[in-house]
Partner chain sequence: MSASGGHGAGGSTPAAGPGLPVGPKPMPRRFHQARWDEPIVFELSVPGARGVLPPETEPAVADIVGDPAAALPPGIRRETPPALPELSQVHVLRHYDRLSQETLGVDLNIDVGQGTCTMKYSPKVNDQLVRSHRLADLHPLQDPSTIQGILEIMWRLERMLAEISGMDRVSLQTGAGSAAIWANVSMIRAYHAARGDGALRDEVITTIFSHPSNAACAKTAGYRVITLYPDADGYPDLGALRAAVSERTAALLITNPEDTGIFNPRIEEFVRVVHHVGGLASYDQANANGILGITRARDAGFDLCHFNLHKTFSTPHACGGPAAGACGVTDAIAPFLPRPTVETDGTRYWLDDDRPASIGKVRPWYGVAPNLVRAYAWIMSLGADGLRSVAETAVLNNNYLMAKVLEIRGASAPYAAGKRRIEQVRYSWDELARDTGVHTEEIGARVVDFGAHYWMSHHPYVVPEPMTLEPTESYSREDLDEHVAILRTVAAEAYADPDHVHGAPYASTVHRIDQETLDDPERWAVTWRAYRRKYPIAGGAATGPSAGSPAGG
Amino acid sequence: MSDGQARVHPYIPNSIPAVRAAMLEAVGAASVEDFYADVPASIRLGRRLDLPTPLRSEVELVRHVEGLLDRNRSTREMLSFLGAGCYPHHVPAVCDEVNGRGEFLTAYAGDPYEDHGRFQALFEYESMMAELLEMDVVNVPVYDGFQANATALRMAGRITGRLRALVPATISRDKRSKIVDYVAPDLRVDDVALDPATGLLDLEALRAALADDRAAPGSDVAAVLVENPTYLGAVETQGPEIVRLAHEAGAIAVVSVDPSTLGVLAPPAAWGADIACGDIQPLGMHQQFGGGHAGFIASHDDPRVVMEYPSRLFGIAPTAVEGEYGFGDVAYERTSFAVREEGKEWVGTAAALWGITAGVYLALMGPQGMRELGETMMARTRYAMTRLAAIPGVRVPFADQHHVKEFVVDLAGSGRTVAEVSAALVERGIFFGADVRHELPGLGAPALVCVTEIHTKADIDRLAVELEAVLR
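Next step in my check: the chain by itself in the form predicted alone, please.
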């Protein structure tokens, strides 16, 4: 069949020209290209994929994929100090054991006809997360923390009827890109600068951004997003003041939080936050090649907020049998499952398994375990900051701030770039920190170094010794 002819596939109905034309007419699109109008031409391929000859057997496919994977050096093989959104934590064996069980692993939608405890497991996860966050309502996980942040902002926009969201200028480029794409066209996203002396949010810049200029349409703020810890690892000690300023301007305070730090840090609710959100990857999930993430959203039991959740919420209710309880959807009519294209947002179910996994992790750790986890991370992070700051040519900015899990190292004094140093350390069996020169363009050669409970004193000392050797 020539390239100019239509390709009809037996299992793809929309490959039939008449069917495709009817579908395009139904949605009011002139061509399939209309669906990709938001994708810049500069990043489109513009040609057919250069695909190899088809693999005809399973054994060939396995050999091919294993060959591709063998090119990687994973964080299990190397001593890794990479974080920046996906973190190296200890994963208890029971987490893998439970999430691999057939009744959880294969239960897709989890409806009553196929539910084997999945509803209860997710209800227990939501309950433990609510206790950790000091909130009343927690959702069944969305795809990842980036989506949870974006959804929380869209919820704020729907609640307030306003059109602007303020986010820290130092959030990761990937996270900002996801937020901007996800909230468009409902919200405009504006950055709030950091204080160059502390690395925290600049309160004067926030006050200016919150100024209510009604003469400029859409300038009123629906939500203020604040991170704790910040993307740079610092504890946002100004949290209560940020929330107060947001509320004074009539905006909703959304706090993006790392749940693994809540054994030592006050939860967003303690600041008066309206919505908390984040990623549960640190709670029992391995670092993976793009997977292993799930996003949580939490709030108080305020109907005005709860009815704006697009994702599923599981609750508990007594049954006709005394002492027996059932678990199921709360306000199901909110979701796109119930109203399809009329839903506030589209809801998928791909991340629910990770909610069960995080529930296992939280049940195993308990309050004391979470506290010990947080204390260990803070202590080891501070030790690493002190150890690396002693190396000639290395500076640790914002060292006066409290840090958890991550901190910035500036290599500018060494005359080397982060890319050069990282490549040299890989040869010595170490993954160095993420290059954050785009988030901190005025800092020189900044890297974001991650230290968690899995890093021993010997690991940190090894990094220091090897880094000093590379910089000589």
Given for the second form:
Amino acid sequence: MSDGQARVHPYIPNSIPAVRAAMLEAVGAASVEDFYADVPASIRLGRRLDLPTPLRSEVELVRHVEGLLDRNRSTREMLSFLGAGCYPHHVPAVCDEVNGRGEFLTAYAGDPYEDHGRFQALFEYESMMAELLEMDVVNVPVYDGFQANATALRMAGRITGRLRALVPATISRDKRSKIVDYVAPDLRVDDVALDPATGLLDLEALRAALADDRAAPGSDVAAVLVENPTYLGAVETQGPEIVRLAHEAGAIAVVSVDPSTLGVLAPPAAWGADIACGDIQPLGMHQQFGGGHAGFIASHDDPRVVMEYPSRLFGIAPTAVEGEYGFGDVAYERTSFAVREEGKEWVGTAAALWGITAGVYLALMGPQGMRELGETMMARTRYAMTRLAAIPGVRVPFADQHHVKEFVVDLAGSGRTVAEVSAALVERGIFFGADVRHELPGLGAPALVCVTEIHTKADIDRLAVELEAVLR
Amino acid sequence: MSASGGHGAGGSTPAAGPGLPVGPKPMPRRFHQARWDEPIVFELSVPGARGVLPPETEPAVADIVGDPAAALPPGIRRETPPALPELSQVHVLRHYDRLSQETLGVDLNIDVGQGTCTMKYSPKVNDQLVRSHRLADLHPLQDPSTIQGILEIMWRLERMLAEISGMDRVSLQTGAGSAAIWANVSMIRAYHAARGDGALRDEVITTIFSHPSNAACAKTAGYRVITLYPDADGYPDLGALRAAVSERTAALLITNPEDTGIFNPRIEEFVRVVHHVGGLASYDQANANGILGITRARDAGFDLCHFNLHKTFSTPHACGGPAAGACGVTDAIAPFLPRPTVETDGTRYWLDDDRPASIGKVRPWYGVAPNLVRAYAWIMSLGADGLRSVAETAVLNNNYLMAKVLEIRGASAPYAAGKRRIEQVRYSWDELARDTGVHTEEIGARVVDFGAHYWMSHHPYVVPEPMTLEPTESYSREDLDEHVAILRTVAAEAYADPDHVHGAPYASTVHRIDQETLDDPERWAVTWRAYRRKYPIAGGAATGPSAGSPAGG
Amino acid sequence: MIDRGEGVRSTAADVTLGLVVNPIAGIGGAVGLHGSDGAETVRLALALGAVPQAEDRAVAALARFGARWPHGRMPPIILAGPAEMGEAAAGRAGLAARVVGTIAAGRTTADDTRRIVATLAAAGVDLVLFAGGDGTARDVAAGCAGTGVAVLGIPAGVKVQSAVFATSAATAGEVAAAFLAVPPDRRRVQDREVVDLDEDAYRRGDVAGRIFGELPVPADERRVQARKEPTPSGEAAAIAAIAADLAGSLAPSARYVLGPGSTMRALAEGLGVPKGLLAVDVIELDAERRCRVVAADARAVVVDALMADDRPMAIIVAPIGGQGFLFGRGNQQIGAGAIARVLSTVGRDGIVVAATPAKLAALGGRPLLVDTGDPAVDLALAGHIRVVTGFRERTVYRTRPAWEGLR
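Could I see the form predicted together with the partner chain next, after the form predicted alone?
What follows is the whole complex; the chain from before opens it.
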């Protein structure tokens, strides 16, 4: 120890002074200073770090951290209708039980021989997602859905050798920001306007965008991004037509989908998607202030596409023993032979534990559970749309569309902003919907309201009553 | 008591009669990995079984809205439910518990074998803290008045990491180390673009023993990458750097100490050389565990740095994430930080999303919140002296381990020979491989039989037949002795009976995996669905993929 | 469950291994004769008390081969040179061998090696395993020229600079077993250079080496799990990436000298012009970047003459052999004069070096070597040089004169 006085720390077994002395002697070092011989004096800190006084006992630590966390109010204490990419679904107890197990929680990057269970659990995750998506290839999770979207677009760029991506103007501002930062310098991102009547993609604008620069060399469209449901909650019923138009232009159809809706919505592959992607947070992850995200990318088993995944793909393989199987990385040398090798991206630590958890979730839910989940969400969402639309000053602009778990309300008629109304509702114990004025500049005061299977009729009625009271 | 006495494997003879006393346990231990022979979850499916029930729509709701799902247009509505397995709840739990037992977490093993990964103990109390609903069930868009606690923790963590790195601001948004490198590269790109020479500066310099994500992220961002090899003494090559820099240099991305455990003694000069041509210097602090409180990124002149909170700051590795990265920058780079930042007036905390020069979002929301809380709690449990003890102990453990490993026949530590190392060492089994024909991968497969991990090196193998060990502060002297005993045993086997090593693993969940299947588009199967398609059930039994190598059976 | 029922790919019942031992390889080294070429040298070596070692190395390799051969699998048929040219080694390793060819025992020649290898290749062996040095490798290359048969060297000579040798005898046995144990359609080979010195010149102190061909060698790309990093690309992909980068970097209306080797051939292919594997070629781009060959298989005088021009020019080379020679081995057609001219008119940027990361890693930290014959030029090249290692990937690598430290 630098001061020789500090107590032995429970996280540091060899902080016992006698042990340290014996170890130093064993390696012939006078002090730990010997090991830092290569660190020049000019860059030595030369003082103690200026950090808060430590809370060395566990009880003090717990009191302190819990004291800070107690300044939060959770969605268990409040009635929350916030979604917008981070969703309040029920997390089955077994999900938390499994991802809390020390074996999974503290494993890392072992080989299939040490970590067979980790490999199998992630292979099974890929396999269950594959059934949900009706695609044969699914990756080990990337960081989040934003990353999955951005990478899927880059994959399309590498496959086609083209330089443009079309995305709906209604994707979230944050997701757009991530995509633009990430796909540069490979792809230019162009927006396709929404149809103000439906909130869905404007097909004429899409046709124009696809044709737009055909004359200009290097401006062919690599990928068309479709969201289903859209960020604004509507089911993109034009999906099949959008995919057809994309294919006609030689572009790849990338469909971002909320997997929790796939018990009732046809998987994008059924209407022609080439690559599906999205976020698995709805499948068994708590909201965690945005810490529960993980991204998936899926495709058909076409080697041309498989070779462009930057992520890990775990596959099943026989072993030296008859009848036994193990797992390992598929397509180990995933090298792009195309001209644009600069787009290979990287593989790193991402969100594997959430993949395992999503696998647990899907195994618990099964086919019936996923269907019932979708049916319940759709019914309650429609009920909420009906209830809120009846409130004076509230309009549900895209009520004619199909919605699974989110919808837009416009408060413009009330003369109030979303921020004002939200603040008033917090006083009444409710988190109202997300403010989406950036995504829907054409509306006065749009909010995105999320209703899932956790919201009862009574919850929705309470929202309606309180909203009406606030707007009165 | 001494478990490390001179008993080799099988050396403890049974007591003459029945009953106690039994002898001490042999070293290395007689390990066998759990082996449940667990089927794929789809094979456990029983039609009609339910694992969990979602709530049903209330009749009063249905009366009003009907069944909106049924009203979806054809082609958009899912006609057949997804072919997921159907299991009762207990069977799901049992299946995954069994798989977990076939997984070797840090909690179970002396995890010094996964070098560069900083496999340290993740305190359980921190895991308990983040299960609080006041963190787990927070939505990121909640009213600021209801998230003051988490924002204060993020602010405090930022200030602590700023002190530990010497940087002015720290963003906690990225999801892991490589994502943090990406964010730093993106900020470098934005910085030069804002100064008008973004197009000119198209080269990024790194070293071969820096983490490869530095090169990969720079390439992904559109840079040409120049990778430097070590000089004749095994240190990062200053002459090569001087030859590499120019007005085209955007940045130096460098790990220090490098993955060899060698600290670059001329690191200040490296930064100066890069600054001299107008480039930025970014410090990959993935290997910071041995230098906490000793030296800081800012002290060597760096403009940017990043920490891996799942390495140095103890958040669990979680089978490969969720993790967390922290990007530290000087005031000159701060305008480009990912948005939002956490700000405070000393009493209240808020998120500042109005940052026009920002590179934007690198991840949804504000970071992997539970890991930020864990890292905060970990630093709070240690304080300044504790962090220094972490560093010094990690370095002591490493040099102790190195002395013992180098006593093993066939092992060496190339580059900067004879020098001390910081927190890890990249060893070489080159001599053993030449003597015995046993390669590092085979040693790794045999080490598994004693309940430990093993890792070679990133590619290319600049150190021949590499093995990288990183004994963090979490292991005792006895733990280190045990790991050495495993390596010594395997090395001795390589000399005495190389074929035995070649046949390993013997005590794992599974045996040698046929890798060829995984490289063949005709035979690979990333999902059970693909497997069933490629190997259709015939006569009741699946026809499996052939091993390719007829070595089996 | 996975089993190996009907899906089993039928593997040829017979796997055939060819074996050739150059019994006198390496005999000169032990007694300081720098190689063993020439009957006189061999007699001299034996007189000086040298003990032949090639057979021992072959036995070690075969023992390892036998140990690594899949258990229960029918052993390969071994076709071996007679007596001390293979048969004896196989016998000592406990392996039955069929003998191919005839020799005069005790007086074997390079021609014997060539004839036996030709016979083995004609017999359709799956792999030719040979024990010897660079000279033997030359003979093997001559013997199997144009057949495409895979070859692997057991290092047993004084000079083993060629990249066709395994790192040790034991490793050779292993690589051979691993290669033959998989079905033919999944065996992977890499073209590797055969480099040799003229031993008479070498013994006089004049180092002069050249590239004598490339042989398909079993790819020893040990497959390991990707873990937490990007997957490494194979050697072929790495070469393709380098070629793509170089092709994109060539300037219009410029002239380029291309050294020998597969990387340079890949570059030429990418530019749409033919290129001999062993040749030094001069190419030229027009204003539209169309490429044409100005001089194929150019001799030094031709290269010199073509470089005495005012247009932009550069020399593009790949390091040769296991020692990493930039100049002076295998590409002597690019003389000190041409290099000096490029250095004086274009500077260091006019010398473009290309090497895969694996090739650089194999140098084990040693610098790249130059030996142009002109010490001044060698010194001008010493220090650090840019190396293209992939698409938009570079390194700055150390170089030094090959003679430094020798004199």
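Under this definition, the rigid core comprises the largest set of C-alpha atoms superposing within 1.5 Å between the forms. These numbers come from a predicted model, not from an experiment. Numbering follows the first chain given and starts at 1.
- Once both forms are fitted on their core, the CA shift for Ala458 between these two forms remains under 2 Å.
- Once the rigid core is used as the reference frame, the Cα position of Arg173 differs between these two forms by less than 2 Å.
- Core-superposed comparison between these two forms: the C-alpha position of Arg304 differs by less than 2 Å.
- Relative displacement of the Ile43 Cα between these two forms on rigid core alignment is 29.1 Å.
- Its Cα shifted by 4.2 Å, Val65 is compared between these two forms on a rigid core fit.
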